[in-house]
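Okay, so here's just one chain, in structure tokens, the form predicted alone.
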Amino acid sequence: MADSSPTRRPLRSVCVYCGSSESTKPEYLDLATRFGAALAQRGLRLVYGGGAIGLMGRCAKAAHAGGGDVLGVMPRFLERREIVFDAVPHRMVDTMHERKMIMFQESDAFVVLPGGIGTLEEAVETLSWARLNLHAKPVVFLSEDDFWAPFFSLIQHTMEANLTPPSFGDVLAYARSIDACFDAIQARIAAPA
């Protein structure tokens, strides 16, 4: 891992873990596409999963539509399944462990749009690493109605069961808000490693 260091540094790139459905609920799909533009009028690069579909493929080209750096990240046996952004640059790899890496080390920090088990294994990936400390950057779950609060209350279970320590909370962040999900990411940045 490039980044074993808890160091913080500049926000320029987030990394978004979300579904790559296209039958999911409407709202959800419509925050991809808001979060998308979000991202490129504050000058930030997206780094994603590099699918055309799916809030995958909204977030992707509202920021690319918006003026903003996009970077797809996809193995090549999801080429034809998650249809690759091609109007975006791409880094084609081989595994699903080389594309998180990947993603992982071009962001600075992360947001988990809804989606399902494939976003909630890279976010919990993501998670399980700033647990070993081998990272400082923000998570951030965004969703406006609650679609994550049954894993808060999964992740507060295991902290009042004494396998999780309480300071666990200060890594990640629920935000029921655009804005609010970039207050948390610049919260974290800003705070003391």
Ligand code: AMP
The other form holds:
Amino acid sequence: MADSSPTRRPLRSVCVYCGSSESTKPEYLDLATRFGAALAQRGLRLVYGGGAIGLMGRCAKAAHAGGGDVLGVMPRFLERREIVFDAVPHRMVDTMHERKMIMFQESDAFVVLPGGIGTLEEAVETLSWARLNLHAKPVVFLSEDDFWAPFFSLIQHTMEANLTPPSFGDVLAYARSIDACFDAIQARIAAPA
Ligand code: AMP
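Now that the form predicted alone has been shown, please provide the structure of the form predicted in complex with this ligand.
Starting with the chain above, the whole complex follows.
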């Protein structure tokens, strides 16, 4: 499944996990748009779930409009519900597991924007693989209004109980701005795994 050794690769592709809802706060949709544009500006490829809706659609459209490369990974059974953004290349797959695997393999770092259960599921599985030392790719939670603070409190809670090691901070980070997010990724990519 994941990398056989936890070495880090140069930063070329960033996977974004984020919500598919259209009816969330406009600030979150705007953050997704600005993050997509920021990836393109930095010459980084966006890897994402492939849809044209919600934060993921905003992020992909902005990355594409900014001249950035984008790879979508879409399960066939979700093609209608999440609406493939067909201006960019896609890998069509059969299962959610295949989607997550390809998104993982094609990416050097992960950014988690505001999202719901699906976003959490993708992020937590990627973190759980890091916990098992299957990879050392950075996972940065980005929100400008502390959306992810409760999740970080929970992780902290598990650290205080010695159920998650403090060294987990080597992959995991919390950022309150897009610039801080890229700084956190670069710091972790540059550090020895
Ligand atoms: P949500 O945060 O619930 O809006 O979901 C965000 C994205 O995660 C959507 O594109 C979902 O299709 C996707 N998603 C939900 N569960 C999974 C899963 N188990 N594996 C991969 N993607 C998922």
